[in-house]
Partner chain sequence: MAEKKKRRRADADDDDLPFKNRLKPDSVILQTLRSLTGSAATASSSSGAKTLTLADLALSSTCREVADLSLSSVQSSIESLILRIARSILGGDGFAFDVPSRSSANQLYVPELDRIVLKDKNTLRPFANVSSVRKSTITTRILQLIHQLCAKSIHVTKRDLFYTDVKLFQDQSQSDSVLDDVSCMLGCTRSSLNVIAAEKGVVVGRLIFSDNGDMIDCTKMGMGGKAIPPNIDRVGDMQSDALFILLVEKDAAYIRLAEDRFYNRFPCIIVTAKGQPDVATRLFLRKMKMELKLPVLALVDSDPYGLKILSVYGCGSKNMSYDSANLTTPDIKWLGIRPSDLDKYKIPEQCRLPMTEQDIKTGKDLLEEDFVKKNPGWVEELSLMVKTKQKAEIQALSTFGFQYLSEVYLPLKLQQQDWL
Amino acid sequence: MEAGGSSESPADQPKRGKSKTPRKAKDSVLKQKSPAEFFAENKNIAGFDNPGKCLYTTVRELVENSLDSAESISELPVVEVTIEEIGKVKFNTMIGLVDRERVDEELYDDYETAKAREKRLAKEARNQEIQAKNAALGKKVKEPTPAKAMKGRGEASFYRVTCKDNGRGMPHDDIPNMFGRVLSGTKYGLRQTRGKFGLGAKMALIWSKMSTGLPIDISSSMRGQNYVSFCRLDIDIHRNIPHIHIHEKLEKKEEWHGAEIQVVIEGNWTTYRSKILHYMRQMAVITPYAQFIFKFVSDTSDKSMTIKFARRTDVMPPVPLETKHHPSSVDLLLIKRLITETSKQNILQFLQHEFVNISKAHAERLIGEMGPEFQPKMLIKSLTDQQIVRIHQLFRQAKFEDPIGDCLSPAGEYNLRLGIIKELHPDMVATYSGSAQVFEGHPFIVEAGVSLGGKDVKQGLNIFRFANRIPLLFEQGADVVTRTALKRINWSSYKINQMQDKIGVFVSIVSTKIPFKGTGKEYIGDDITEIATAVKYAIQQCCIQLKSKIVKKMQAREQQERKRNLSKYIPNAAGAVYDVLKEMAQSHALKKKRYEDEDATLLGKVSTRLITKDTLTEKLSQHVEQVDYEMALEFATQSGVSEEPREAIYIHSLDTKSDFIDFSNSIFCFRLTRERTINGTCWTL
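Could you show the structure of that chain by itself, in the form predicted together with its partner chain?
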């Protein structure tokens, strides 16, 4: 793609800057690199491969941050994403550059030489000739495809991406560090989170610096703050520190908490349009309790669009809890870090409190097992390296209870189901939520949904993958879900046609550590048996639920089509019988053959045309009608009046501030709303 070309020139900037530094200190060849520099050079690691993907990843990171932020304060998320296309002229005025006309045309890459023009004209003439011929022959004339405007290397498109949410917001003083320092974040620790490394928003900033040189704008306000923080900053890549342009408190004009982030980057909407829309749609599936508004604004109005993904439920999964490490998942380095960070004094307390699934008695037994040099009251900070290795070895060999999954926050069967129904409108849907299982000391939960039919679903398998409630869109082929659905599920045994039916397969995996493959965090490998088995089981459970529904539907359809199916064959059968009768009648009339009395009268009727093909047809139709009536009666008495299962509908509350009490359990939720009337208070359901 054009990625190589277009990203080269902006990438020069930091390089040039870098080359100056070593010149000053020539004596040392040894150089240090800041994390920001590393990621600027290897931005593909974070999903910033080419301008198109950069646009996609920027949207994705901002949306996920917004969701995390809103969920952390248990607020139903409202996220507004706007992508605004900026033309070259507009961009140049933005950065204060005067648009210059080309003078020396031959200097440019897209300059058309005389030879090339000749070739092009010849080709166009040929095309016209062919078309004229086709038109003369009365063939359908294809619209002549307008020759695509050659896009030169320097020709980049720029976009302003804005993401506004109703989340927690950020403390005024922390904002510069939260955006201007790579690998600093609030989401470290062992917990199920969408983001992990504190990279997303910063990578967007680095990319904007690389491609446009424009800073990032952040507005934020927290609950209870009477001002809005506004900050404009960019990042000093070499020192990995924020470079602040403006940092001020503004007057708060309306009641709002949350953050609004605006960044101008180079991108490619044409090629990544569908990916971004898919992402938004799948995000809406997995988070039906959020409301998304996606806008694309362009100068050409037909390209502009606004899509609203409405909220369908108030039930939000709980905030995932931070958990402690499981002994079998830690490595040597992690043990050392835990030792330096712990507030516990002795080894007994350390084992008991810094890990899950180690009780006091268990810890004592473990210490006993470590050898005579270990005492329960030993100071944890006094352990030698060898002793730490001994602990690590024991952790590897000893047996521990599996971690329970209560620190995880799966989307929930209810939400998954709602999301699927809301976005796909399928004919049938089944969901299943597995129990927590363990891979290398990290608990994980697999939830699955299988849908049939629906709008905007193509025939065959449509696979939707989610990891920690984020849609995965790339590298589908090698993913465990794709492989399982394609190879290990025998769809036909569930009366599902893998090629013809519109099958939607939704699998959501949540874990404290998702075992991603590759650098892009885009797929989960197929080589982990625990996950593969759990995925297969979950999909199968959904299929089993669907099968009974499908069978019922097929029976009902059979009922409806029985008469038609039977009647279809009447002419064939009647014709065949009549043909034989006619021949027999002929030979009977010619006295070739003798028939008995009853048969003789029948054949006589055939030859005198008292019995014709139509008589047989009519009699057979009558019989079919009677049988059909009897069977329909039987079916009705057996199955009773069947009804389609009803789906709950969600109605937006008109006034969010109205008083209410929820009585909820796992299946349903009653809401009593209090309305103030003149006479007093009135409770409605």
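Positions refer to the first chain, counted from 1. The term rigid core refers to the most C-alpha atoms you can superpose between the two forms while keeping them within 1.5 Å. The shown structure was predicted, so the numbers you read here are calculated from the model rather than taken from an experiment. First, how it differs from the form predicted on its own.
- Once both forms are overlaid on the rigid core, the distance between the two CA positions of K547 between the two forms is under 2 angstroms.
- In the core-superposed comparison between the two forms, V264 has its Cα shifted by less than 2 Å.
- If you fit the rigid core between the two forms, you'll see the Cα of P176 move by less than 2 angstroms.
Same protein, different form: I have the form predicted together with its partner chain, so give me the form predicted on its own.
What follows is just the one chain, with no partners and no other molecules.
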């Protein structure tokens, strides 16, 4: 039986296996995604959550790129942003699609059944009856709200977003890769940057490809070029390479340098209109040296608008500098990359030149602490993984001097104050700029401004947050600035009513590494003690300045009140004094002389009516005015307000070839200009 069983079953099993269709063996089950494909599938990470947010983020990315481009060549930025609404018919014409009438109405999402229509009409009839009864009883009748038109899921809104600047422009051959290859750009490195992911307009191109399928148009020209580069391209998402439609050099018809980018995307202007306008307004606050022109173009004339945010100053902050890594901020992977990319030969040179705050003597001490297997002349490329780990451990344990923060470029107290005054027109404003501080080896600077009153400012706290000179408009509740202003500042101790006063709180944080929280990087966490402490201190310094101004204003108000009270009793006081003087003059004339010298002269004038009640009233009024003027002058001197008439100050045009030096603080800016004339050199203020 065993033999029979063994001879039967093995024979049957292979036969049954061979009778089935054999499966095709796969070489590998692993799949790869390109960076472009990853961000296309996870577009919410880059701020492209929904059509409305996509429109907002596209505007933001283009504006910030334009500012960076202009500032990189020390050019006062001029940025024009245009959002053009594109109807369904126009969009279909653009893509060459012919509109077709519906054949099967029930197939569409916005189809209304007979039952639903009957229900809707019944509801409208009931509302009309209620409105009629209220009108008959004399009650206030609400205007009937128009029925919302049913919008199908496929009915999208499309917009052409155009951004033009006067920046550096782009090299002709680099344009395709700068827009059509994700995670490639010019801003990588350790420096203060406006961007959050390094995607820029690439994400707008990906969204355009996903929502409309249309390419992006780029026009660019650099200084000294006699042509304009024009490129029309989209992106091959799966391969992460540009797909070029047109790339050519055109004749340059006008003197212009910069870039003009045009992209058509799906969006929602209605829901994100206020966010986009708030973004432009706050950008005008933090960059008062830039001029912004924003246009919204629609077929409906009442929806179209043009807003100009004029330049207020020509004082620009310095360009952020690329810096080296601080030893306490590096990780193991970064150390290995620096070893791979360094041009230095030995470990001593590597430590000195690839990190900040490591001198030659300090590097030698560190090498001695690493162990006997480390020598100053040891080749850096010969380090083993274990030796690199030892370097990393020592970096985490050793003591290093903090970075000084000279690589940072804050907006500046002068610019921040100007921006607040230009956009909000407050009654009072105070600003403060702190010194550089450090968290986790990264330098940061906190600037703050607090304003009272102003145009279009709501009662209570109005918080404006900036990170590396860009506005943060989302997820405000968890931000360190919001929590500090709401919970850690005792506003009443500074004579400020938190609920009734119109308070503007502006906080700008710049750093080589902004510690954003969340996938969208829209707020700064409250868990970093160094930043939270610096934010609180900066706001408090502004409040102290405001308290001094508020107290002086209250004193001036009290002085005015005293003046009104004195003026009110002047007629009665003058009448009483005149009656006393008149009685004294009569007794002086009837009896022997009781008064001599000046007193007798005064009484004589009263008797001859050279001094009357009106005379005393006029003199008392003049005295009150004189006292009030002296008090006001003292108040103005203490508060820094000039009573002298204001005169226009003319500054020479920046276009002329002249040397100049700026003298500025938080209140003023003086420019001393040197011009070379026939008679010599002339300095003009």
